[in-house]
Structure formats: C-alpha cells, structure tokens
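To begin, one chain is listed below as structure tokens, in the form predicted on its own.
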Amino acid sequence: MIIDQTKIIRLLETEIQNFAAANPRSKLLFDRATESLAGGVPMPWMTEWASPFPLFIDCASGAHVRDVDGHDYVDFCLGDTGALFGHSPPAVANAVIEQATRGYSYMLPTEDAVWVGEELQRRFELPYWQFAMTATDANRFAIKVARAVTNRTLIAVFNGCYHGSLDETLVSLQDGGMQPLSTNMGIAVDPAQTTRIVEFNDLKALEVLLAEENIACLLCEPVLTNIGLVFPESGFHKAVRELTKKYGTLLIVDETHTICAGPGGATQELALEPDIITLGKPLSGGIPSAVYGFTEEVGKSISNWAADQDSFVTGVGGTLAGNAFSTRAMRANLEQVMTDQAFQIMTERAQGLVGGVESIIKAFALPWSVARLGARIEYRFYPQQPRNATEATQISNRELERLFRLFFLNRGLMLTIFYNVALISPETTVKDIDRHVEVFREFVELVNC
C-alpha cells in the first residue's frame, strides 16, 4: 500500500481538532500553566505527545487513567514503563501509606534495603547493589565506577540508545561520524571527549573501537528501544561479551526499558553476563528509585579505590538515594507485584494483542509489521526488521506515526509518548486488548480507504 501523505496530513488535522474540542479543561490548565511552567509543563518531554497540548490527569488506577475532562483511557503507555505493572498497585500503595507514618528519609539503611538487595541478587545473579533515584543517576554512577575500575575515561554506546538524560549518551551517528543530539541543551563538554559510538549489531566496528583499549565501559540496552525495537542478531551479545573482556572494557546493561522481557529482564532472557546492570523507572511502582548492581570483581575494585582515599564517599549517591520511603515501595513491588505470575499474564496478553494486530495486517495485505519484547509491542509501518538505529530512522513516517497515536488517544487508548508502542501491564484485561485491536482495525480502514 502506498501511503498518501496528503491524506495523512488532512486526517491528522482532523484528529487535532477533535482532540482540542474534547478536552477544554486540559486546554485551560495548559494555557494557565504557560504562565508559571516553562512550556506549560513541569518536564519538557510532556510536550512531546501527539496531541496539540498534553492531557492533564486527574487520577489513575490499574491500567486506566482519567483526565480532568472526565475521559477514561486504557493506558498502554504506563508512564513509559514507570507504571509498567499498573497504576497504584495496592501492595505498593499500602506499603508506602504505612511507611509515611514512620519517616521518609533517614540517611541510614533499613531492613527493606537488605531484602531488596538479596532479591535483586537472586533475579540478576550479581552479588552487590547500590541505590539511586533515577535510571539516569544509576547510569551516571555506573560509568563513574567503570572509569575508576579501568582507569580509563572514554565510554561507548550504540547508536539509537536510551540511557536517560546523560550528556555522554545523547549522541548519534550522522554522515559516518558522531554528533551530539541537537535536542540536548547546554552541553558542558564536547561528547567527542567522553564518548564513542557504533551501530547496534556491528561487531566489526565495535572491535575496531575496543581494540584501542581506552574504553572504560560499553553502556548498552540488550534490545534497542528508543528508536523502535531493534533486536540483536544471533550471537551478537555473546560476541559483545567476548570483545569487552578481551579488551578490558566493562559491560553495563541498562534494563530500564527491557525489564519488560521478564522477571530478570533481558539479562535473564538472553543469558547475558554483564559486569554492571542498571534499572530504574518501574522498580517501585512509579515512585522514584533506581539501582545498579555489579560483579564481585567490580565490588572489590570499588572497595580498593575507597580504601586508597581513606573514605567510602565515592562521588555517587545522593541524600535521598536509598531513602526508606522508596525502598519500602521497591520491596513491596518486587515481592508482590513484579512476580513471575505477573510477567506471565503480561506476556500472554501481549501475545494476544500481537495476534489480533497481525491478523488485520494480513487481511488488508499491508506492508506493515509488529514486533514484541515481552510485554512491549511496537507497530511498524514497514515490513522489514531494522538492524540498527540508522535503518529504523530512514524508514519511519513521522506524520503517519503521530496520526496513529492521536487516533488511538481520541478513542480512549493511550499509547506511549514518543513511539508507536503499547505496554501491557498485569492489570490490562482481555477486554482492553480486544478494544485495542478494534481501534487498530478502524485506523487501518480509515487510511486504507
């Protein structure tokens, strides 16, 4: 099917008008917010929705959110994994209500912290763990650890990576060379002084890079998620592990998005052997918290470094990192919400959604496809699977993708903010899935007529 871009733009204009007409209260709040909040929002990314202005949310529970205009949405965004296991899970809500009467932050550990460390040790098979407040911080601290352990300063990332708001990782490959992302404001240091970049699935380029033996760490997602889903080719991760060991580079695996693959994330599903793991957003049911874990060898190196300084204050952490409130939430979430059974439900529902969508694609003979990583589903308006971020970018259609997300939003289904992605929580019902497939068919019929 050849996409008529003129038609797509016309349909998009209609959906924008329909959204504005249906959400007057959100529009009033947005206009009011522009007088006190930069861009009318508390965080810049909130302006990146497909809608002309963001929805203002009143409440959320399970797999549903309600906006200030009274509309209920089946939430397939789930806070871009921050609420991956549903909004306000009762176990977490009850735990933090109890903790709220016992204090929020002591600058001292609790028994909950010990339990969380032991549980993370069990799931990811790394012996030592430390806490942070965000995945960005966890990645920042992991990089500092890698630089201290290796006595090297450069890091490496894959093109199209997602590692939060770290300056060192907000880079891309353009015209054969590395460039800082134009959307990254106020860069303190030229990334050329800190970072090297290669394409995902390009082992030859990676070995050339690592062979210089000046890279402290390779920070990577097991599957690229910020440019659509880009999967590793057969044998890729095994070769990456061999190369990093060969050239003395630590391997850091960022599971913040790929935790959707299972209880032990893609690390467990793909049998990875990282030196360090980082994980953030979904860990505490949406309450800010993050962790990073590391091997025995890395742990000994950290201790030796600290001993040389006569202090264990290593330039990582923060006053609120490991606070009692978020740690209590982490324990409740890991113990009662992020369970094997929950992941099984999420995966089965995701498989059902993929089956429904694929049947429609086949029925209309569309050159489209759908990809899945555990409970994360991506819609592609092209048939082939990209090998890397460059390929994924070249075959995207931004107007069609925005229309797709806004079309769903106007019909009560919220997809993720940036991409054509649906996340499935344990609270997502079969009825929710069926409604999603129904709206997908409506969209296909609209653009295909």
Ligand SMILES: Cc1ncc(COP(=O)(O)O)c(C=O)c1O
Second form
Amino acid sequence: MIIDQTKIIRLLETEIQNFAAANPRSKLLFDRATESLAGGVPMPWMTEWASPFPLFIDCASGAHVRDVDGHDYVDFCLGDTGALFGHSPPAVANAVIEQATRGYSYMLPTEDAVWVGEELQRRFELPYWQFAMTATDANRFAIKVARAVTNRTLIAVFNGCYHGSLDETLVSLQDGGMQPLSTNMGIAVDPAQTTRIVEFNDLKALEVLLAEENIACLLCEPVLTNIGLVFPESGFHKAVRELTKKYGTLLIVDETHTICAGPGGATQELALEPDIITLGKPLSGGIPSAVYGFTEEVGKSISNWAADQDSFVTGVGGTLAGNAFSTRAMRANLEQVMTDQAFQIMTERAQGLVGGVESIIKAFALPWSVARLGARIEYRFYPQQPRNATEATQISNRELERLFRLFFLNRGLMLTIFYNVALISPETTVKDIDRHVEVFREFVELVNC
Ligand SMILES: Cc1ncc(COP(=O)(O)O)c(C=O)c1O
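Please show me the structure of the same protein in the form predicted in complex with the ligand, now that we have looked at it in the form predicted on its own.
Shown next: the complete complex, the earlier chain at its head.
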C-alpha cells in the first residue's frame, strides 16, 4: 500500500483541529504559559509533541494519565521511560512519604545507598557504583572517568545516539563526516576536538577509528533507541568488546532506555561485558536519580588517580547526588517495583501487543513492521528494520508518524513524544493492550481506504 502524502496531511489537519477543540483548558494554560515560560513550556522539547500545543497534566497513576480537560489516557509514553514501571508505584510513594519527614539531603551516606550499591552489583555484575542526579550527568561523569583512566580525551559514539545534553555527543554522521547537531545551541568546543562517530553495526569503521589508539571510551546504547529501535547484528557486540579491549578504549553502556529489556538491562540479556554502565530515568520511579558503575580495574585506576590529587574537586558528583530522598526511592523501586516478576508481566503484555498489531499488518498486507525490545515497541512504516541511523532516517515519514501519534492521542492513548514508540509498564492491563490494537486497526482502516 502506498499512502498518498496529501491525504496524510489532510488527515493530520483534521486531527489537529479535533485536538484543539477537545482540549480548551490545556490551550488556555499554554497561552497563559507563553507569558512566563519561554515557548510556553518549562523545557524546549515539550513543544515537540504531535499535538499543536502540549497537554497539561492533572495527575497520573499506574499506566494512566489524566489531563486538565478531564481526559483519561492509557499512557504508553510513561515519561519516555521515567515512569516505565507505572506512575507513583505505591512502594516508592510510601517510601518517599516516610522519608519526607526524615530529611532529604544530608551530604552523608545512608544505609539505603549501601543496599542500592549491593543490588546494582548483583544485577549488573560490576563491583563499584556512584550516584548522579540524571542520566545526562551519569554519562558526563562516566566519560570523565574514562578520560582520567586512559589519559585520552577523544570519545566515540554511534550515529543516531542520544545520551543527554552533552555537547560532545550531540553529533551526527553526514556524507561520511561528523557534524554537530544544528539544533544544539551555544557549542563552545568544536566536536571535532572531542568526538568521533561511526554507524552502528559497522565494525570495519569502528576498527579504523579505534586503531588510532586515542579514543578514551566508546559510549553506546546496546540497542539504539533514540533513532527508533536499531538492533545489533549477530556477533556485533562480541566484536565491539574485542576491539575496544584490543585498542585500550573503555566500553560504556548506557542502559537508560534499554533497561526495558530486563532486570539487568540489555547488558544482561545480550551478555555484554562493559567497563562502565550508566543508568538514569526510571531508577527511582521517576524521581531524579542516576548511577554509574565500573569494573575493579577502573575503580583501581580512579583511586590511584585520586591519590595523586590534593583537592576534592574531581569534576564529578554534585551536592544533591546521592541524597537521602532519591536514594530511598531508588531502594524501594529496585527492591519492590523493578522486580523480575514486573519485567515478566511487561514483556508478556508487550508480546501480546506485537501479536495483535502484526496480525492486522498481515491481514491488510501492509509494508509496515513492529520491533520489540522487552517492554519497548516501535512501529515503522517500512517492511524491514534499519541497520543503522542513516537507514532509519531514510525510511522515516515524519507526517505519517505525526499523524499516527496524534490519532492515538485523540483516542485516549499516549505514545512517546518522539518516534512511534509504545512503552509497556507492569500496570498496563490486557484491556489497555486490546484498546491499543483496536485503535491501530482504526488507523489502518482510515489511511487504507
Ligand atoms: C539513552 C539515554 N541516555 C541518557 C539520556 C538522558 O536522560 P536525562 O535527560 O534524564 O538526563 C537519555 C534521554 O532520553 C537517553 O535516551
């Protein structure tokens, strides 16, 4: 089926009008917000939703969100992973309510921090852990650690990556060369001085890069999630590990999104052996916190490096990192929410969703596909999965993708802000999944007629 682009634009206009008519309170708040918040939102990308203005949210619980106009949504965005295990899981809510009367920030450790370190050790098989406030910070600190340990400054990333608002990672590969992302404002240092980039699944290019023996670390997601899902080819990660070891480059695995793969993230699922792991977003049930963990060898190098310094200003950490409040939430979340059983439920529901939509794709003989990584599902309006970010960009149809997300939103189902991704929490019910499949069918019938 080839969908007429003018039809997509016409349908999109109708959905935009319907959205505006159905959300007068959100519109009023947005208009008011433009007087005090730049762009009418607290964060620039909040205007990037498929809708003409963002929904303003009243409250959320489990897998549901309610907006200020009183609409209930099944939330398949889940805070773009921040609420992957559901909104306000009772175990986390109770823990933070209790902690709220015992102080938030002592600048001293608590027993919870030790418990969390031990639990992370168990899940990810790395011996030493440190805390940060966001995944961006965890990545920033992990890169600094890698530089200190290797005495090299350059880092390498894969094309299509996103690891937070770090200038040195906001780059892309264009016509064989690296470019800073044109949307990244106020860059102080030309990324050519800090960064090298290669396509995912391109081992030859990676080896050429690493063979220079001047790359401190390769910072990567084990499965790309920020250009839609892009999976590693068979043997890719094994070779990446061998090459990074051979040329003295530390391997940093960012599990912030790929934690959806299982209790120990994609690291456990794909049997990876990184030198450093970073993880943020859902770790404290959506309350800001992040961690990075590293090997015995990296730990020793840091200790040696620190012993040579006569100041405590190491350039990592922050006053609020490891605070008692978010650490309590982290413990409750790891102990009672991010359990093996929760992952089992999420994965089963996600499989159910994929089965449902795939049968519709088949019935209508659509040249579309659905990919799944644990509890993360992505639609592509293309029959094959891309091998890298360049292919992913080439097969994207932005208007159709926007129409898809807005069509779902107008029918009470919230997909993620970027890409056509649905996240499944342990609170997402079979009824929620059935509704998703039903709306998918309605969408297919609309664009197919
Ligand atoms: C893989 C990955 N790492 C890090 C980050 C940064 O997370 P945060 O914005 O919470 O710092 C993101 C954000 O989407 C991400 O997708």
